[in-house]
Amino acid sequence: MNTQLFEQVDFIENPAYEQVITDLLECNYAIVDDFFSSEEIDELRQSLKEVYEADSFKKAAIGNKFNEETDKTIRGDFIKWINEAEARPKERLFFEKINDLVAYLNRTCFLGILQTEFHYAIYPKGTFYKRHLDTFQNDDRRKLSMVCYLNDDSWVASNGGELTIYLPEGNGERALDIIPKPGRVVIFESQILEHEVKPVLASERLSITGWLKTR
């Protein structure tokens, strides 16, 4: 029995995960705004403030495990990492998707990501993150980078925080600035695009960030 042929059948294109590849391709990054509900997100949201206010969170650092340092001259944002193995059931939603999606990339892309990696973040007013990129020097296996925007329904651009991303383009480049909208998701090239986050000149700019990891 051919199985393969079977599997081809089984198949249904996603119209948001082809508009996902679509940008990746041509962009190096996609920005989504609906891929999650609202209802999703103010759970998750509900989900990273009782986290925090178990006291949980910690300074978050630069480099990787095997060369790790925090410095508030760089970045200023708290952290706690989740894992799917030991996810609340508010945080099981989120792994859900991202499964699907990496499936789907997977199977129509042959990414090969074999691994996430998420955390919580919270930048309290006047944290910032400098320019940089999501790749290390002893450490290459993060592809893409996804960020998850949690902040409630009373965000304004005003309150600052924007991640913004540096594009090539001709001889120099161009920043994109993308505001952290409640619900939007972006995700872009790991090893590609320089970002950085701006300023957080009001309240608190709250995410999921993460990593979809090879090998």
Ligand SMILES: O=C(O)CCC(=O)C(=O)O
Second form
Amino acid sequence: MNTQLFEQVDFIENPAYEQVITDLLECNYAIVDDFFSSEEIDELRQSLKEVYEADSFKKAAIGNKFNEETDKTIRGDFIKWINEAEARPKERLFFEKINDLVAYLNRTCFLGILQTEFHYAIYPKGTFYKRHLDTFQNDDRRKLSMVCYLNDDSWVASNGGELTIYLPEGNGERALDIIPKPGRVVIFESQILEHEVKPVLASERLSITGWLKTR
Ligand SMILES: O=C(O)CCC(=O)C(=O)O
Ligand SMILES: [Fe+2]
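Could you output the structure for the form predicted in complex with the named molecule, given that the previous block was the form predicted alone?
Next comes the full complex, and the chain you just saw is listed first.
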């Protein structure tokens, strides 16, 4: 018998990733605190600020590039897409960690993630993103949504800006409020869970948001 075929040569089980998989399967979302260390978050926040100061953020639009429009009554954040091929040094660690997780998900759950896309987002005081689903009418490739919060340690719950996820429960639903704590990553099923960003009441809310896509 050729035992090589059955050997899992370089697979090391990762308990944190296993928890993500369990939570996604059971609840359609997973919250990972300290996915990024506070040093990593400091670097990424600095990078976001450098890019912002270079004036390259745009008012976020709704719809995709084929039917894009901006509407402040739906979302008020400013975004800048990050291209992995041109990642700044401080962004490389971000992609390394994300790619490691994606490789694990593909290997253990056969998710078939072939592409990712990420953008920085800044929500100034007073802005929000109304309840929505992360899939476009003309494009269903987004499988998992991922939000990484880059706020600093001074972020407090009274700043608002919670991510509220609507979870089906019985005949109705339950709203789960998630505080955008630094280092926290939230992953959820793009085609299943509606969600919103509650108004930011103080300070500005910083994040990287992205999607793991099937093709
Ligand atoms: O920033 C968040 O918590 C969620 C953002 C979001 O829903 C989106 O960009 O589609
Ligand atoms: Fe969203």
